[in-house]
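Below sits a lone chain in structure tokens, taken as the form predicted alone.
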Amino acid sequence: MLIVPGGALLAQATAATPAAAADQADLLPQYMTWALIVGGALVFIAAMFYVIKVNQFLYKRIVQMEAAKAGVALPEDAANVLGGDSFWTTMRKKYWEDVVPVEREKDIMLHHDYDGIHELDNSMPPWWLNMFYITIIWAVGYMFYYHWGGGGPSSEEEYKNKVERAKKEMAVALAGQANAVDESNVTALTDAGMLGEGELIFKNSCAACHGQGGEGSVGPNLTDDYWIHGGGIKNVFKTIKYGVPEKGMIAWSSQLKPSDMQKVASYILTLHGTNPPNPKAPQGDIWKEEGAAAPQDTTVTDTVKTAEPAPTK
């Protein structure tokens, strides 16, 4: 009975946005939880008024017993008196309990002796038939709802919902994790397309000091072996966010984003050994990566420079 009013309120959505039906079909599940909270809910005290009722019986059971063995008469139950149970009792006893009176288990006792026990032979309990019941109206409403009506989504509908949701999910993640990248996690990008992009950000931001082709004008070439600040993704990333005020280059932290910085960093290491025409003259000392054969050159010193608290190439 609670899917009903919840797949009405889902179509409606559904009908909305074709963007909104995928949230909103996940929202279904919530719907079913609910029901079947409530439905348990429902169960439980029903199971609770039960045993009360089979207590009272069983105590007054008690009494009459106790009674007729001391010889004393209790009054008649008051609603003998008044001409029987009323409709709601009469209602549980025949919906809900079907309490076989003690006066006529011999109706229904069966005629086998197991060491002096007899069995009764009792009818499934109406609360349990019920319940049955309510679980085949249930299912046929699923099956309506689902596979017959066309109102639910599929297995395969809710599948490629939620790889959709997930997938959104974990652009977010990822495009939070770019945007956590510093000096000292960044690594250099192999994708043609972040280099793509870096490439573009190089002629819109940092061709006008470094040349287009990154042969240098006012900066230093980007195309040799000789580095200012040290070479390197970690380096050039670090060069790239702090800047060299000193020298007029800008903390670009200001105006990039960390994942942009990465990719002008990872695309000005592509830019090595090109040989642009019209090259400016090496500044600073040869660098090479830890552990790689450093560069041959007669003129200059092969040292490793370390990059410097402020630093542009």
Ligand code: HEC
The other form holds:
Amino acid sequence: MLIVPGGALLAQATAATPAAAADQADLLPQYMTWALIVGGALVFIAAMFYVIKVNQFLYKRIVQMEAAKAGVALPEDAANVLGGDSFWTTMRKKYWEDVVPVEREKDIMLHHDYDGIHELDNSMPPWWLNMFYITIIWAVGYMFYYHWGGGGPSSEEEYKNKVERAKKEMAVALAGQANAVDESNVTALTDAGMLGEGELIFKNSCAACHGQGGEGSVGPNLTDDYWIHGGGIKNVFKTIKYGVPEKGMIAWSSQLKPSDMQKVASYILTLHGTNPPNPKAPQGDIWKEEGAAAPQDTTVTDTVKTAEPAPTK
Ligand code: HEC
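We have the form predicted alone; now please give the form predicted together with this ligand.
Time for the whole complex; same chain goes first.
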């Protein structure tokens, strides 16, 4: 009890001179402080035992001397009566043997009769009692470590950490979901950042054949109304994914993640109607978005039909 506030006093004293406090914090890391406190506590406990022993010894001597002075003969077992059992014997009796075994329980049964219920006044079994004491010791250590010492995370910090971890896991799961896009569920992205990434991919991997602005060179013009394999995000994604290998357009699923194919496909759709210089002549059929106001003529139906890219496997 003396040692613990001592630590607090020390902290206050050092806090008064911040520079000294910082120095001390460097010299004396936290675990050293705790080692000192625990060591001090052990010394204190040992000293207390010693004082008690000396006390008992003196008491015995005084009684013997007084008896000798008065000429009274002490009984045979006086030493036992005076000194009592040793500390360890007392402890053993108290904490290990002071329980009446089941065979002798009838001796200590109290004979009050409460509607047929009798009171058995026995001690708790030693193993149970000792476990109980251990939990108390554990609780003290726990309080020091988690609440006062700041050694471990508090419940609140633990909660925050867990939320943090869950957020990360969620981000990973969402990223996985983004990569799970395929031609059946792909949607056109509108986020500027995503389209920017799509543009980058286009400039790096596609512009060589489709032109910097998508005007077309080896590959077809991607800015006009005409599509060989169908327009719209789903068809464009599908063409990119499976490619048209026999015409020189590889299946990009081997090079790009699904989310990247979605980005570049979305970027391509933004090129529509940009009229870049040197456009390649239209190829394929005119494409109208489904649900668009334009009347559905046969050409459109054809386009939808021819939208299936040639199987690649
Ligand atoms: C080696 C040249 C080459 C590269 C590189 C290339 N393409 Fe192509 N692409 C072509 C050719 C050739 C076609 C026409 C296929 C056909 O005639 O069926 C085509 C067709 C397409 C079509 C279909 C156009 C339509 O009218 O239906 C899309 C969409 C497309 N490419 C997107 C891309 C994207 C996106 C990339 C980059 C990731 C890319 N291409 C890279 C050569 C290329």
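These figures come from a predicted structure and were not determined experimentally. Numbering follows the first chain given and starts at 1. Definition used throughout: the rigid core is the maximal C-alpha set that superposes within 1.5 Å between two forms.
Large Cα shift (2 Å or above) at A192 between the two forms, core-fitted: The answer is no, as the C-alpha of A192 shifts between the two forms by less than 2 Å after core alignment.
N204 C-alpha relocation of at least 2 Å between the two forms, rigid core basis: N204: C-alpha displaced by less than 2 Å between the two forms.
Tell me, please, whether between the two forms the C-alpha of G40 is shifted by 2 Å or more, with the rigid core used for superposition. After core superposition, the C-alpha of G40 moves 2 Å or more between the two forms.
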